[in-house]
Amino acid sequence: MKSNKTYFNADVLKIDDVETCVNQITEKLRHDVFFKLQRKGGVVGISGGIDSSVTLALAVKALGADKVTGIKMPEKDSNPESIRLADKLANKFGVTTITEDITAALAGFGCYHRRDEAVKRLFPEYDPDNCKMKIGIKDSGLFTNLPPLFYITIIDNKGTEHTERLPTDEFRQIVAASNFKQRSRMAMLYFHAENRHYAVIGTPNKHEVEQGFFVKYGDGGADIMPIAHLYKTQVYQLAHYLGIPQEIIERTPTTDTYSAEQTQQEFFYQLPFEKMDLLWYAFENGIAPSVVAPVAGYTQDEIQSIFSNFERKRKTTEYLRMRPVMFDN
């Protein structure tokens, strides 16, 4: 929900009436689950992150705690903090949870083997039992008007890091293998939803949907997405109102996909959420760089480069948001 302010300043995305915003979302969520989808309740995949936490809280407010099930789906690369915080969240809102360790399923798909095969082509010494790895974008390319370059980093058990630019073939294999994680979680959510005649309530926010920071038929697979219209900073505004545990609110958003700790900013967004929200609002509302620059703290040329970056992400990820292409008779 955007603010009703017609001018552009640093507070343009502040929700004036959070209670009304929450009530509107929960009323629609209740109607859509019970009447439009004709389901008895909802399942939410919870990870101890801010988006899934707010989604769970909204589902409880809309449907009742007895009609919401939280599904925890760790695997061997997951941060143990994710489970602890997910449990804290569920206890706070009185929700029953189920833990499904998907490590064996991922091993069966060859997720880890296929990923590590690509890593070893760049770092023959890489040992997944004694090293961690991650991939990410160098934010130095944010103002170049060129496509971003991905890098891979391995970290040995002594904390020594080695980083190399990630070639296209290895990038594609690592990402394709890692995407088994999100798609396996989607399959598990639908098992529990169908077993209960529930809906799958998705957790992506506005940036994840519109910039393509999701896996098609993975975390992008859901029956309803109640926060897909909210900027990240607005998700935090709802979190404070809903009483999300402070530890979760203060936790740095991570991908929790690779074995090495990695922020979402490092992996994909390249900007802190406070800056990105403001800039995306300006971008999608056609606000001139000359107006945005003094508010955001960048030059006009830098704003234009960021806008170009946004447009590139939206265009190159459009296929993720498309329905299957159908042929006419």
Given for the second form:
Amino acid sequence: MKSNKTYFNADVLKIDDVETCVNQITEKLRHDVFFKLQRKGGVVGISGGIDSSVTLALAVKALGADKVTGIKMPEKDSNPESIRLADKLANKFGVTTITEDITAALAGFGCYHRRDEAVKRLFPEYDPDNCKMKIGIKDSGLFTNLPPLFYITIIDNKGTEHTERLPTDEFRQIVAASNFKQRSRMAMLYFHAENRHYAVIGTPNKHEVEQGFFVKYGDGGADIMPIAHLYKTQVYQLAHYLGIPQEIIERTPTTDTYSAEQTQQEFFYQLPFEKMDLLWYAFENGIAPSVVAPVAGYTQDEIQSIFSNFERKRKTTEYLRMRPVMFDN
Amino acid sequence: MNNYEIIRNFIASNTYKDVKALNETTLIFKEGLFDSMGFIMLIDFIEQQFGIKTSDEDLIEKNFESIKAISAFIDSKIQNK
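Given the form predicted alone above, produce the structure of the same protein in the form predicted in complex with the partner chain.
Following is the full complex, with the preceding chain placed first.
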């Protein structure tokens, strides 16, 4: 499936035979949904992003369009583009969709109130009806062993940005409140899955799973994850092969969690996906920094720092991937 | 308690490590004891405990890589208050 696996180069992750790769995934997906999970079909939460689009296309190829339901779950902070692109995707693949606006559910959980309460402790003038907000990291921590710190930015109705470093209590409260979004979506997906005797087909890719860029029992909650072994550039390769609408392929991946627009690179990864894929592959396969450096365009010391960051990230996010601890008799 | 002991106890209690396993040159972040959340907690703690204010320019590896480095950073901040 991959070329030149015997040595490290820029194309090491390129899938040579995409058709075979897709067939292997869809065969396993079909087998596991029907025989392992013993479900009649699958629901996929679709956001107009690349990962959920590829997942839906794979599910359609594996199970048939009549056995896949796309669930759109916008809320008041969502970008309207997400719905438009999700509809375009569903039309292309002939899938029935359901729209569930989860704003009221989130208000019921106190998601917005709890988040805005923390924001106002830092910015007393913050008015959620007239300001946008986001949290992110500063793009300076790639070659240091220090983990990135999170900053909050509010943007007032004149477009002026105000940024502060997030202290412990406010950081925890904003993240915990915002995570209601992913967990509410998970609950809604399971409603529609159980209502049809379907499985929930999850959409995380390899980086999200291994670096802990997901919400435990939120977007990390699903019955089967057909692209969890794929690097992001491989997801794009599949997207081209499967005929995902070009607009979705060209869209910059965003978190679509906060009211202000924010890329995934800005929020979490710190690296463009092409570099991230190559470096993560080298890291997990134990390739020496001296081999990686000239291919990736960094010095050996920089590669070593990036590897240390990866190791720390993997170690400190183990909790997210842990199953519940169960006791022996 | 001196600064070193205060910082060491804070890190031990927040990472569930035996205090004896931490020495002044233990690389707190490189060894994965603290993630982003731990770093934020550490900054908040030293600001409150020692009455100092940290700027973004202060938050570099040289000042935070080990308990020894943190203690020296706190001393210099207090002296320059």
